[in-house]
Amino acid sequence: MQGFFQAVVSQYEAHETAVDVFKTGRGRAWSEHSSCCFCGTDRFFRPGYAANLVQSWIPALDGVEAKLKAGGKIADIGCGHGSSTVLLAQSYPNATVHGFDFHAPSIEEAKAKAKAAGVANVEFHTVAAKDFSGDGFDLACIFDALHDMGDPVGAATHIKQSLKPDGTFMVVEPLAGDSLGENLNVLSAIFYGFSTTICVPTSKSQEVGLALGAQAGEKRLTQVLNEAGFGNVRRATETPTNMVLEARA
């Protein structure tokens, strides 16, 4: 919750910008936010990754855990400060992990985290989700970031092309129902607030600007993945704050 409060403070810090964005409906690039927003976001989600990513999320995917223990190649797209990327590298030392994000300052922070953790099987690149290089990935992941992308269909299409034929795309998104009525609760109120000030404007600042928002719901997210060519999408597991979708060709 300290990360949540820190992210809230970041919006007060940039209050005038937030009001202008809300009034005009213009896009707001990720770089327009206070650095406090990036730190708070990482701090908010990091404990959930530490508690669930290796313990329950990856084991819930079909056959993925065994591949990663034996070796494998992982892409963490929209990796931000790299908390999930470093955790994957630490947990699967035989695998090679690649972190991608379009925000250069976040990538620098991710590199510093990896250096501090002493992991050698991870590398980071400043690049958009539709443009990263490499193929033959056994697992691609996006943690709480697909809905922020301007063109999530394009990103997911590129990810599909980067996977091995039997590769898996794991999409972790904020827990949301498919209708407003299902989202009238305390958690959704928090996510709607961030969706309004951060997620939707960030998407609108990019190409296409689909603006899914933090409360897209499984049905809408599945449509995005289907449009990208993933014919098999299922909810592999969930926590009180997140859903984990498994997408395969």
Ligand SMILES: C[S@@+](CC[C@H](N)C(=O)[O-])C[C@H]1O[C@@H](n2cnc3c(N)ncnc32)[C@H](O)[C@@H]1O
The other form holds:
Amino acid sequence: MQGFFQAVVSQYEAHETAVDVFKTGRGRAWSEHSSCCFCGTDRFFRPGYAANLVQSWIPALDGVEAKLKAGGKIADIGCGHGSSTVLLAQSYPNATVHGFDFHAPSIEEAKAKAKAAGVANVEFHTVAAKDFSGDGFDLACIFDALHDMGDPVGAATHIKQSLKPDGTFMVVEPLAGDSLGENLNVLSAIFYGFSTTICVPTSKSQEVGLALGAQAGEKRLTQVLNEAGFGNVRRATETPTNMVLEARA
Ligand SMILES: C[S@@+](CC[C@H](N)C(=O)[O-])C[C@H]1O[C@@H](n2cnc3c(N)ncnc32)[C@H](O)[C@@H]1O
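Since the structure above is the form predicted on its own, I would like to see how the form predicted together with the ligand looks, so please show that one next.
So here's everything in the complex, that chain up top.
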């Protein structure tokens, strides 16, 4: 929760530009927030990844855990400060993990985190989700970032092309129902609040500007993945705060 409060403070720091965002609808780039927002986001999500990613999310995907234990290639797109990326590299030492994010200061932080952890099987690149290079990935993941992207269909289409034919795309998104009525609870109030000041403006500031928002729901997210060419999408598992979607060709 300390990370959550840090992210709240970051919104007070950036409140002057928030007014302009509402008046103009121009959106607000991720990079326009204070660094407190990036640290707070990382600190807020990291315990959830530490508690669930290796223990329950990867095992819930069809055949992925065995591949990663043996080796394999992983892409973590929109990796931010790289907590999930470093965790994957530590947990699957035979795999090679690539972290991608278009926010250069976050990638610098991710590199420092990997160095401090002493992991050698990870590398980071500053690049947009639609533009990263490399192919033959066994697993591509996006943690709490697909809905922030301006063109999530374009990003998912690029990800599909970068995967092996039997590769898996794991999409971790905030837990939400498909309708506003299903989302009238405390958790959703928090997510809608951050969505309004951070996620929707971040998406709107990019090309396409689809603005899925942090409460998109499984139905809308599945539609995005289907449009990108993933014919098989299912909810592999969930926690009280996140849903984990498995997308395959
Ligand atoms: C809410 S943060 C999540 C970061 C990280 N995955 C985590 O769970 O801590 C969203 C991230 O998506 C990145 N992002 C947004 N749009 C992007 C795009 N089009 N290409 C690459 N990264 C993007 C932002 O820079 C930010 O690091």
